[in-house]
Amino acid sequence: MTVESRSDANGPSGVHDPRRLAWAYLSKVVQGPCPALSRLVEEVGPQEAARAVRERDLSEVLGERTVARAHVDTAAEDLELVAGMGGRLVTPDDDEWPQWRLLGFGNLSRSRDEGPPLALWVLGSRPVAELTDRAISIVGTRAASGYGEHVTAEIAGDLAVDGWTIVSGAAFGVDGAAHRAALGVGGLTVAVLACGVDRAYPAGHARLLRQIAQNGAVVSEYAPGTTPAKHRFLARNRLVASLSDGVVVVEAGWRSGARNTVSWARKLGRPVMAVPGPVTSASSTGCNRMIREGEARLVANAGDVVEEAGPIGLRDGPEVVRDLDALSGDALLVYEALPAAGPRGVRELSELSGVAVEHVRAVLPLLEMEGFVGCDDTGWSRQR
């Protein structure tokens, strides 16, 4: 599928589409995670929350979210500087957007960082649901030693020669090295800034950032002419573990962003794996950390990456079964409600678990995905 052919794509024909130019407005005024403002689209429209915040008809504390920037309205302006550089804004309206990827928000307290995107900005022609269908996350340090970027080169490599889509933050270091390294084998890598994709950060990964458009996806929460922020950053991370199957650290400090983006995939569900590094070096401080106290997996290859995070029909031996222990809240909740053998449907999961139904609904598929749980005509049915 090409992102020309669905029939809401963005271009000059859609760029003032009423719908679209809210989803934008809504873009610009929360700047990041607002779980509120996502609810309350969720239950009147984008057209109708925009209204609200324009006229802030809205409750104490999404007023209070949304109040800064209620009177900016640049949607139409947004709009068109990132359709004439190729790119368009992705929304929860059309098919590319990576909704399951996203279902694991839905099991947070959603607090106001633990939100999902409310939309996302895009550059790149690939729709965002293909590219991160089969993906892995690479992140580490700034500061990267010749060892970390040879181990991240050849990891990101092999995984991108074997169709896995390479995803990272585009930052100096580990990022730049996994990005180029996918894109020098013809692979596909997305970048996830913390800034508008209008702006090219750092500076001096523009000319990279423009291939990896070309080659995959760069993409941002953030509407044009978002500046960087620190709080942004820790935002992105989110994104980053968010939208792969897994996440790999190569070389971090203990406290580091990389740890950031793994605190975001533990609370996800999403496979956390390490690359080792010399006890004498302190930029993998974090890795043999993570490593020792049980927070990831050890890896040296792609290999090692597949086998945590890949289908799982791929695994090896007792890799295959998932400890039970891995699930929380509503999803171990929905998943005890399950007989030991016969289907049940989603209403009377519902009634057993105390489990809303929309809520069940978003956590079948994420146990499905990690093969606890299986459907057919009949309904759900528990598969280990």
Second form
2 protein chains.
Amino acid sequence: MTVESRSDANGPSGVHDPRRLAWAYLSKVVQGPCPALSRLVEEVGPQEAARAVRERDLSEVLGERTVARAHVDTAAEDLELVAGMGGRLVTPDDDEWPQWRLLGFGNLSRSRDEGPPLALWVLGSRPVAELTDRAISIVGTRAASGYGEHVTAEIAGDLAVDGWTIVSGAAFGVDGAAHRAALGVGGLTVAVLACGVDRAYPAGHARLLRQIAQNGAVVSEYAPGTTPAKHRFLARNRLVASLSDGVVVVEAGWRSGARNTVSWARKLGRPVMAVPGPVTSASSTGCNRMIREGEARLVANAGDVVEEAGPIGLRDGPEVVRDLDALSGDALLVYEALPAAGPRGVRELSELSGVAVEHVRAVLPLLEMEGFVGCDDTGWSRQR
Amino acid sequence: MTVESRSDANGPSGVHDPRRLAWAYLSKVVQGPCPALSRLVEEVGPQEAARAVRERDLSEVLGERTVARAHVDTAAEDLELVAGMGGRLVTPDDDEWPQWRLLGFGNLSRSRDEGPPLALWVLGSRPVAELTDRAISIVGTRAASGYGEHVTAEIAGDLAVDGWTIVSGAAFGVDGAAHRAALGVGGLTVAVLACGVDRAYPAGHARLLRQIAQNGAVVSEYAPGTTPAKHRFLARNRLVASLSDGVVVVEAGWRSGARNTVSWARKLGRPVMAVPGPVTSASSTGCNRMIREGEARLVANAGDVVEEAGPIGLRDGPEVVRDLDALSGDALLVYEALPAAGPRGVRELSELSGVAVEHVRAVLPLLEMEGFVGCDDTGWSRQR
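After the form predicted alone, can we look at the form predicted in complex with another copy of the chain?
Let's see the whole complex now, leading with the same chain.
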């Protein structure tokens, strides 16, 4: 294997860019999160990774994970199909890759489903990183009550007016009400799907999905043609959680999928909020329970949500305090590996800190975001 | 002043027992909590305290507090009136005095309104200590919604069936629904009034109050004839909180009196619980807010309430663990003043421990309840 230059990413970004074709091929092959493949791509680049997959030149784990579809290469057709719908494939090569939204995955176990997305298929014209810069996820039961629909509309509408992007899963009930409320006030909204972006799921939301693409984005880590499936909904929920500053559950029954999204939010360090409801309403059982157990903070309106999600939303504001004591783990090791003055490259920092390259890559944008480090053509350096 | 023998309490307990007449006189004079008077009575007994009040032989604080009504002595008439209604005056002399329910006051500041009650006027045949041994207070807005009335009835009814006494303030709305639900299932209930027990307040609850007296107790620290007043409602709320194992707020608006009861419960170390409601309902604003702010734990049913209040309810059960490390402050000093074997009297313990007599009296029942000490005719001693 040889290491590809990352500067390939600055080449042509059209449908037939070989690097992008490689990303598209890999996305189709793994169908969902695959931390091992993400690491391989980090190490050797997407083209070399694609070659290794095609030629079965892989570790056992990665071999098993890719064997079923290694022979399927519809990359060019997939890219063309999505481009025809006004969409594109967004990868870590792109400026709009929501890098810092995916940092939390570095803390998760390395199990099959807990990794960051390899790449994102996107319908919509706005950059994903920009769309998700200040975002709140609002989720809940498909069987929303009138109360649930009403409160969802109030909270989502008020947040969208206030400039927050509303992220949800495009399902019936609370999800749909959240997207619609954002659209209704001319706000931004992102739908994350558990199938290819060429599929309208649920079919009854086909028109809604078109509107979302026009006023925000429809996003999926699954290649075009992928059908929805149980495990994909669960994986999708982790993206709903990760692409926002916090998750609000408006209504959820005892065994609602929303609790899975909440579980991801907790793993990823996102604030979890829930709207209470009558203790006599089955649709509020899950929310009331999560509040009771301390899994979610009670919120009654958009103001409460902003109060909870605010500190991250305000991260670029004047109130950010640089506190070295707040650093730990890899972030602290990487920071300390930087000299007092002068830049260092990612691989150099990996060697100096003893932190794996992919982790160094993950923590640097976080450190930058918090004002500890800066980056220019020469590399990364400490900020005063 | 001379120290009266406490054995007076073993004398006649009828209307014309001079010691009881003194308690009744003092209760009428101070109209509500008066820590300074409680301390004086602890020191010199009620008769000597009554003499001192009548003859203005008092400290400045106590002089001011009692001057307005020192000349009013309706003790005999008050005792006769209440006896005629099937009631009585319960004092610290009596076995039914809910001593341990009032211990929490020892931790409060010594301000005018924060003391224990001097004595309690009671209608109803059951001993107060027994009635309040396993008790839950349920309070809330007078303007309860249908939802609030329904949930109150469910929770209070289920708790009462389970053997818990329902304590409340006999007001319209949540209070009334709580009392009624307990009566409806043949359970026990206690109404604490902000006026004399001879007054039916609110008048619309006259029949309800009679039923409560027949199936539990109507209780007040105010002598007969005392009319309800703002400050008496606030003082009454502290008794509602103290006479139970925990306070449940079912519905409360933003500025509900229930929040005052909650504030007392927190000061007195009682668990505070609140039932959530629709965020669109003004009657649930206070409850939702208290849950959000961490002032109250969300409860949805009687099971949740018992889970929260249970550890105190189970205090006599087999699960009580004696842990010396749990003792602190006066309790620890008093315990350590006891010899390994053999009894000591209260004054002796006060001298040995350096803890004031009234505090020694307050902590001993607590220590007994927790199994650290025992008491017989010869005095208090350590338990193995």
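Predicted, not measured: the structure shown is a model, and the values here were computed from it. By rigid core we mean the largest C-alpha set that fits within 1.5 Å across both forms. Residue numbers count along the first chain shown, from 1.
So, does Leu40 move by 2 Å or more at the CA between the two forms, with the core held fixed? Shift at Leu40: below 2 Å after core fit.
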